[in-house]
Structures are given as structure tokens and as C-alpha cells.
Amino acid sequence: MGFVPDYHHIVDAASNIPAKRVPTYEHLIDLRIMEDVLGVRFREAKNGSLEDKRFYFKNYCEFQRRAGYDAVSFEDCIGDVMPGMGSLYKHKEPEIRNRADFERYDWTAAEKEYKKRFYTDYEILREVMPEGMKAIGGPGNGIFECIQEIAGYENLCYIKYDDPELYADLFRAVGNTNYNVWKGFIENFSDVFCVMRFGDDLGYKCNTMISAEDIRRHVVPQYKRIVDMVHAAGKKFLYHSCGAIMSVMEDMIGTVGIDAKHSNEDQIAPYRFWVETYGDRIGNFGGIDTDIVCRGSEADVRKAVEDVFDVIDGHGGAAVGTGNSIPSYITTERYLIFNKAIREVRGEKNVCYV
């Protein structure tokens, strides 16, 4: 018998329980790779008619089933529906620069637009979910990324010193927006998801993007509101953040209450550090630096995978994959080498993708 998905494995990993079969996990996988593996072009269908959307999600889920994932990784991002968004990734001029901009901003619009634009996605995802699978994800973007979408990072730093009260109000207002989006999402779609998550990149190679003190004061309380709601719905919460965030990890575990953490890069700290430092309290997702998948030899990839399985042995729950994502600059061939290595090392025989 070939691979049979079972979402309980990913729930165990997020619960810091060693799963009977170590699950694979990716935060994001480039759609071109999915299309290449299936031999079907479907990415443009997501923004089409209802039938087009069903076609998109059937193929999106089918790829993840064939590739050996127990849960379908999926999110629709809050930042995409915030009025005036675009400063984080599109380098648009900030929508909010001062108090007057803040007072004019429509803080109710994102919640309404999120329901209008994305609820159909979740409804169709429910309809087409393969047997044995559920989704892992939810409303993407955390508080810090959403603030950057409308205020920009550099401008936010100026606001901190020019108007500390506005700086604090931005975190509270965006926190309220995200809370309301998450509240509606949980009320309507918690049955579709086995583990919930958001990504909020608080760090870079050497430190956090804003001070640890500011994270504790302004970000942690907003995270906690959402994570408490996730837990009240009976779900585990996976936290994704890139960068060197060790200065606030105790806050994330002890105050926010995250159940598992994803994202690691060897230049910041080897995966062994995350597992040995935090593995007695939270699940650890990821493990293999994306750079190895991108540029290492097949033998390098295989060794990296084997090393990760050695690291997680006896250290609680874990899901194995890249420490970040499968981006567009990784070839389909290299992705399959990597994916097959994980599946073989965990014990699968005769791995295939049909």
C-alpha cells in the first residue's frame, strides 16, 4: 500500500508528542513545483469562477497528498486585504505616517474584505479535502507584518521616536483587526483545520527587527489573544517566525503559549539548537536549511535529512521539512530529491507521486 495520509501525525507533532510516523511539513511550496509534479496547470484558477476555484483546490490538495503530507498547508493573508497595503513587499509608500492618517484609516474594512474575498476558499477547501487530511494554517500574517503593510518598517521606526503613543496605538489597532479576522475564521472553519498558524517574521540574521522590550509590550499581548482563542477551539498553534528571535522565545512559550515553532536557518542557529533548547516544551518544525536543498548535492541533501532525524530522536514532537519554504528558485527535480529523502528516511518504501 502506498502513502495514506493521517492528520493526527501533524497534531501529535504540534502537541510535542513523537508521532508514530514523523510528518513532513512546508510552510509554503511554489505552485510551479506543484503543477510540475501533477502535470496540471492550475495556479490561475484560484481567482476564477467557483468551478475554477474547485479545480484549483482539488489539485492543490492532491499535490500535497501525493507528496506525502498529512495535512494541507494553506493560508489566506490578512495583509492582502488591509486598505492601502503594499509597504512590506511591494515597497509602496506607507498609508499611515502620522496621527491624522491613523484616525482616517478604516479599521473595520479588513475584516469585511477578508470574509468577502477568502471565505469561499475555505468553504471549497472543506469540500475537496482528501480523506485522512485536514489543513494546517489559517489567516496568514501576524501583527508585525500587517503593521508593516500599511506603515512600512522604516517609517514605523520613525513613528516610535516621533510619536510613541501612535506607535502603541498601531499595534493595538492592528491587533484588534487580526483578532476579529481570526474570530470569524475560527467560528466558521475550525473543523477544516487540525493545526492553526500564522507567520510573523520578527527577526533577521542577528537580532529581532524591533527591540525585545517592544515585542513584549506591544506584540506578545496581541499574539496571546489569538492563541488563546485557537486553544479555546481545541486546536494547537504553530508559530512561524524567521530570524534570531531567541531573546523573546521564552515569552512566546510561557506567555503567548505557542505549541510549536517553525523556521530555522543554519547561519542563525542549527536545528539542533532549537530542538535541544525548546524541545522539552514545544514541537519543532523544519530542520533542513533551504540553501542545502537549493545548492547541495543529492548526497548532501540525504545527509542533512538523516542528521535531522538523529536530532529529533528522543526530543518530543517534530515535523521535518525545510527551515523556511520551497521557493520558486528551487527546481522541481531538487524538491523531489529532498522530499523523497525525507519519506525514505522515515520508512516509506517505493515512494511515488501518482
Given for the second form:
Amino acid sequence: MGFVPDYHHIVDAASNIPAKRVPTYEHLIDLRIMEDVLGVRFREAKNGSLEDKRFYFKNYCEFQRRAGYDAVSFEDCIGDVMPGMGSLYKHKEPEIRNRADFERYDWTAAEKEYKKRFYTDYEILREVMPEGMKAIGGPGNGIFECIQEIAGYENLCYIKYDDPELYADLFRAVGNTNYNVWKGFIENFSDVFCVMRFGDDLGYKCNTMISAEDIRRHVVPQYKRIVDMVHAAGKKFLYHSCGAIMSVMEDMIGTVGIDAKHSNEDQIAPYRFWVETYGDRIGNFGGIDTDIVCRGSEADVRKAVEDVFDVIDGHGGAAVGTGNSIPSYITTERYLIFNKAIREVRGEKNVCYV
Amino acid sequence: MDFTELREAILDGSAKQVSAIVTSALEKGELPEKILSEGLIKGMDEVGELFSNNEIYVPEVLISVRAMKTGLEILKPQLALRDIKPVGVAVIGTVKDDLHDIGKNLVAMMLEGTGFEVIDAGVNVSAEQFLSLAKEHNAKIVCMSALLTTTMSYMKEVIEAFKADGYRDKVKIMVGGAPLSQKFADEIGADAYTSDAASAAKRALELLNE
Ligand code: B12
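Having seen the form predicted on its own, could you now give me the structure of the form predicted together with the partner chain?
Up next: the whole complex, starting with the chain shown before.
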């Protein structure tokens, strides 16, 4: 008998209640690792026929069950369906540079395309969800990432000075798009998800990517509209953002009302900082720097995991995993060392992957 | 002439003002190299200082850089006439398999703001590219940026490639990016590491004289 999942643990963690069994958590895991663990190749199937998709999601969920997760981490990203996207991930020239571009842009296309392209994913996810599990996630990319997809980061910075009104309008328009996508998602798929989440990297090594004041003025109100909806649907909200975003954490907790936060990097602040500073009010997801999983020895990994469990002891809700994700450059072997360490330290006996 | 106004225009990121002040200073017979060092570069110094102290954000730096460049474009022909050269050439790039370029671009801009000629190799840059660009442009400084744990290891390979080619002593190698630390820079044998773009430019200047 393998691992028996129970999504209530991750709901507890997101509610800042110490879970009876500390859940393990990842935002993203590279599909190649999932395939290695299962011994099944399925990555191409997501874009195939309904039958293919079913095959994809069965394997996708089955991996997460076997690897000891209580919830299936899944998102389909809004940025991917924004017309003219590509400036964040693909170094494409920005679609929107000025007022004329903005006026010409089809602001309703993304929400329609989101339904068309992704609703079947969520339907199938519902259909194949393993017993005891629900999903964690939802529409990926927050407002800031979506804006960067169509306006580019550097170009957005220039717009701020060259046309402040356009700058504000961009946040409003993309805010509306995100709101509408979320509205449709919540109306249709609330039952599939136990915790809702989006990731929106607002920070980098030294600070936030735009000023704290701009985040308060343009980003926070847009986040709040979505998080209010999540709460009205009776769900907890997990916020993912990389980087040094301490200057706006009070706004995220106090105004937006996030229930939990993910992402931490040792070069910025150790996990302990996040737990000790905010742990009395929100759950803290993550813990171990991606770098350690990637380059540390087996003993380093084990030690980092044990340290994280020391930190969370007596500190409210926590779900343990990397501070970021399991990207493609982490080998399956290393991932398994890491995964096993977490599961053993939390008290699982005879960890196996069946 | 007092260059306070020009420095303030740079801090404000006002390209228009910078261009007006530089033009009028030239008309008044001010030396272009003086406008450059006392106005543009000092202005960027102040911007860098504020950025290093987290008192301003990346967007403010970007528009200050843009304003500075407007001034620099006006000065360039005059500088050339007087045979004034950049303080040195720096080759910069994000290393192989890494596509993060916002930080790298910022470092490149700050280097320009300090008086360097910058050869930007872009992202996903291989050891061979770094080496051949450094040779081609007779660069004194090579800057590598990496934002991923895996790609940062590639920096060592680049340094080894410079060594293997007998070119290591001809350049100073600087490294930076989110997951890096001084310790890592020492381990791989880089000449310098800094945590932000403004100190990177300062350090590059120091390295020229070491
Ligand atoms: C924006 C971003 C992206 C954008 C990049 C857009 C672009 N055009 O650059 C996108 C979305 C494309 C992206 C993709 C990925 N990313 Co990314 N990304 C970031 C993020 C949030 C900010 C980086 C940034 O732009 N910072 C702003 C600039 C100004 O800061 P900076 O780069 O640090 O530069 C400053 C200093 O470091 C220094 N500096 C920089 N270079 C140099 C060079 C020298 C010589 C010197 C002296 C100084 C110096 O000066 C700069 C200014 O002061 C960071 C989070 C973070 N903590 O940094 C993650 C982060 C770097 N990404 C990460 C990951 C995992 C990825 C992906 C693998 C995600 C995935 N699972 O697919 C991909 C990889 C793509 C690839 N092959 O490169 C991880 C890396 C983890 C690790 N340790 O390996 C990070 C750290 C997030 C995290 N929480 O863990 N990302």
C-alpha cells in the first residue's frame, strides 16, 4: 500500500493551522521527473485528443499521489492566452508600447481563449482526481506577469514615465482580464480545488521590481478583487511571489487577505525569516532553497529539510518543499533524495513510489 | 560651469532637459569630456548610489540611463573629435542556457553610465562567444550574469576557457546574479562579485587600475 493522500492537510496549512501530517508542496515539477518516476511518457498528451488528455491528467495526478502530495498542484496560465504575449518568457518585442496599441488591443480575447483552451483540462482533472486529493492552483500568472507578457518589463518602466495614465490603465485592463478569467474559473471549478493560488513574481534579489507605492496603488486592488472572490467561494488563497517583497507583505496580508505565501531564496532571506515574521498570520509554503536540491550533497539536503522542520515546529501552518520549483535542471535522482527526505522527516515509514 | 542642474536632470530621468543642458554647455564652449565626467557620469553615480541603498527602484534607474544616453549621443561626436576614448571596453552576457536578462541589461547600462564601451552579447552566451568577443574588442572587463543554480556553474567553464586559451590574464572577470555570492565567485576564481548593478560599475572601474 502506497501513500494515502488527504487534501485536508494542505487546507490546514493554508489556513495557518499545523497539519496533522505536514504536507509536502511544489509549485511546479518538471514533467520529465514525473515520467521517470512513473516509467510512463505522457508529456505530449496534454495537447492531444480527449483520450490523450485523460491519459495525461491520470499520470499527472498519479505521480503526485505516489510522491506523497496531498493535493495536485496544477495551473493553466493566463499569460499564455493573452494576444501578442511573449515579452516575459520569449524576449518578444512588446505588443503594447503606446496608447494606440492599447486601444487596438483586444481586451476580451484572453478570457474567451482561456475557456476554449483550458476548461477541458479542469474538467478532466475533476474526472480523474485520485481519492482523497483535490487540486491546488488555478489560473496561473498574476497581473504583473500578464502585463509583462504584453508590454515587456523595461518598456513598462518607460511607460510609467512617458505616459502615467497608460501605465495605470494597463494595470486596470489586465486586472479586469484576470478578474474575468478567475470569475469563470471559480464558478465552474471550485469543487475541484481545495486551495486557490496564483504566482506573480513581484520581487528580485534586492527589492521589488516596481516601487512598493506602485504595487499598493496598481497591483494590490486588483489582487484583492480576485482573493475576495476566492474567499466568497469558501476557499483559502495561496500567494506565490519570488524575491524580496517584504516592503509589501503587510499589504498582501492586511489588504489583499492572502492566507498563505510561497517562495523563498536563501540569498534573500531564509525560510526562518518568513515563518518568524509572518507565521503568526499566514501559512508558509516552501522552505528549502532550490540551489540546495540542485547542488547540495545528500547530507546537505537532509540537513536543510531537518532545519525546515525545526523552523515550523510550533509555528502554525506550513507545507514543505523547495522555495521555488523543481525545474528541468534538477535530476530525477536528486529530486527523489529530496522528496524522500521530507517524507521521512515528517514521519512516513517505508517511503515508496507505488 | 556648475553641473548640478545636469546631474539633477539625470536623477529626474528627463532626457529633454539633459539634451538641452548638454547642447547649451557645448555651445558655451564647455569641454565635452568635462560635461561627461562632471555631469553625466557623476549624475549616474548618484543614481547608482540611491539604487544600491534601495532608495530608488529599477524603473527610475532605467529612465535615468535613458536620459544619460541622450546626453552621451550628443557628446560622442565631440569626444571623437578630441580623441577621447571610453575608459575601457566591457563584454557582458548572460551565460549559456540562461535567459534572464533584466539584471544583465542594468549592469550594462550602469557600465555605460560610468564611461565604458559595452559589448552586450545578449543571453545564452557560450564560453567561446565570451572569449572571441573579448579578443575582438580588446576588452579589459568580462561580465557574466546568471540567475539559475545550474547556469551559474557554467561561469567556471568560461573562466577555464579563458585560462586554456592563455587569455585569462588579459581580462578581469566579474560575475553576478540572484543566486550568486562572494563565496561562489571566489570558488570559481572570478576577480569580482557585486550584489547590484551600481556597485558592479564602480568595481569595474577599480579593476581597470588593479
Ligand atoms: C523575472 C524572472 C524570470 C523571467 C525572466 C525575464 C527576463 N527577460 O529576464 C522569466 C519568467 C522568463 C523567468 C524564467 C525562469 N526562471 Co526566473 N526569475 C525571475 C525573477 C522573478 C526576477 C529576475 C529579475 O529580472 N530580477 C531583476 C534584476 C534587476 O535583478 P537581478 O537579475 O538579480 O540582477 C541584479 C543583481 O543580481 C546584479 N547582477 C545581475 N547580473 C550581474 C552580473 C554581474 C557581472 C554583476 C557584477 C552583477 C549582476 O545586478 C542586478 C541589478 O542590481 C527571479 C527571482 C529572483 N529572486 O531573482 C526568478 C528566478 C531567477 N527564476 C527562477 C527559475 C527557476 C526560472 C525558470 C527555470 C522557471 C521555470 N520553472 O521554468 C525559468 C528559466 C528560464 C531560463 N532558461 O533562463 C529561479 C532560479 C532558482 C535557482 N536558484 O536556480 C528564481 C531565483 C526564482 C526563485 N524564487 O527561485 N524568470
